[in-house]
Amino acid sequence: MIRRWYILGAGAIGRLFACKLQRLGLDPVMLLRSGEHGKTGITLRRDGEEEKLQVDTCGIAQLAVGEIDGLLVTTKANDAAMAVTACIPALVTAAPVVLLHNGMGVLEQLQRDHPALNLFAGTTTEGAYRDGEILVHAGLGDTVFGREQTPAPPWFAAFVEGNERFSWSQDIDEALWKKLLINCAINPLTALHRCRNGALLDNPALRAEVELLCEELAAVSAARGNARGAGCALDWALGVIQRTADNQSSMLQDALAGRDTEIRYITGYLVSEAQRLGVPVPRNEALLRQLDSTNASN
């Protein structure tokens, strides 16, 4: 039994999941870069209605040894490995660490550097952003946790007792790969052209770019043995663009704010897989070079 879940990452998604876990009675603690044990108020707006919650907080430096027996990681992929490493002294033995971020590659990095960690992966289609002091729940979605060929552990039962749309997968790589393909097709183009998602359909030249990117994504999926990705990459991307036409992708938000983007863990991961499999992906490589150089200049 997990006494309390600690949430690493206090951005919009971290705060949204703090609210979700609070409603499930899981008594979450949001971890902050600095500060002591305290509380923070979150005003959550969804469908025009507001809900006010109080969530416990703690600075990472204030954690006691063995204080954490469940860690949910919602930081940006760029920061995740370093942030988890900082929390290791506070983890009890075999504490579950669930990685919930865009992109892929952090799991492998942590497995290599810290093989004793009890790691799980997750992906979500929930949408949230901060509007001043208000947390806006912009899109109701589904969240999948899992580990390859591993049935749901006892601690996961608490996540499905409420109506918060959690599920478990023993083939989590499939879900992560689908999310990666969609992100590769949408996020870099919106960041490069400073446009909302819908412009990728409205502008014929950008629509053509999406299609060409998805041809490469499908080829890598086929070489990787992912038949659904090979056959559905374009349909998945177009469907998300249509449903989120007014949204700014997370990569665009980072680019506009002058923050490093997650390009190395999204398109960068795709390009690494393509190189490993011997599949040419020149358009994805070009996007990686363009946006990675922007990261370096920030």
Second form
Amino acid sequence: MIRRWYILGAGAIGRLFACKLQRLGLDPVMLLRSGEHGKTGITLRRDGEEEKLQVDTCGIAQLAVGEIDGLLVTTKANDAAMAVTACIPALVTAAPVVLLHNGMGVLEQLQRDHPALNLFAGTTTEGAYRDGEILVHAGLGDTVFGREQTPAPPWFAAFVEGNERFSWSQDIDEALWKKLLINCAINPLTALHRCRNGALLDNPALRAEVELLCEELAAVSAARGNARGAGCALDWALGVIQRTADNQSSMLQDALAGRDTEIRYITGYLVSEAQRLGVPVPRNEALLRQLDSTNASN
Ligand code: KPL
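Could you give the coordinates for the form predicted in complex with ligand KPL, as opposed to the form predicted alone above?
Below is the entire complex, every chain and molecule, led by the chain shown above.
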């Protein structure tokens, strides 16, 4: 049994999960870059209805040794490894650390650098954004948590009790890979062309780009032994573009705000897998070069 879940990453998804865990009675604490123990009010808007919640907060530097026995990480992929590392002194031995971000590669990095961490991964299709002080829950989605070949641990039971659309997967890599392919097909093009997701269907030149990218994504999936990705990459991408036509992708939002994008953990991960498996992916490589060159951390 986890006493309290600590949430690392106070963006829209972090706040949304704080609300979900609060509703489940799991008494979450949102970790902030600085500050003392306190509370923050979250106004959650869904379908025109507003709900106000109070969630406990704590600055990372204020954490006591052994204070955290469950950590949910909702930062951007770029920040996740450093943010988790800063929390390590506060983690009890074997505390679950659950990574919930776009892209792949952070879990491997943390596993390599801190083999004692009890890491899990997750992926969500929830849609949320902040409109001033209001957290807008724009699209109801599903969230899958898991670890390869591992049945759901006891702490997960508390997540599924409240019908919050959580499920467990013993093949989480399959779910993460599927989301990665979708993000590879949509995010870089929308960031580069400064367009909403729907333009990738409406504009014939962009749609042709999506198709070419998906051919490469399918080839890497096949070489990786992922038959579903090999057969469905294009269908998955087109389906998500259609359902999220009015969305600005997360990468477009980052690019417009002048923030580093997650390109290294999305297309960058795909390209490194392609290189490992000897599959040529020139279109994805070109997008990686173009978008990575605008990241400030270069
Ligand atoms: O996950 C997304 C993102 O923007 O990062 C998609 C599914 C592409 C929706 O915009």
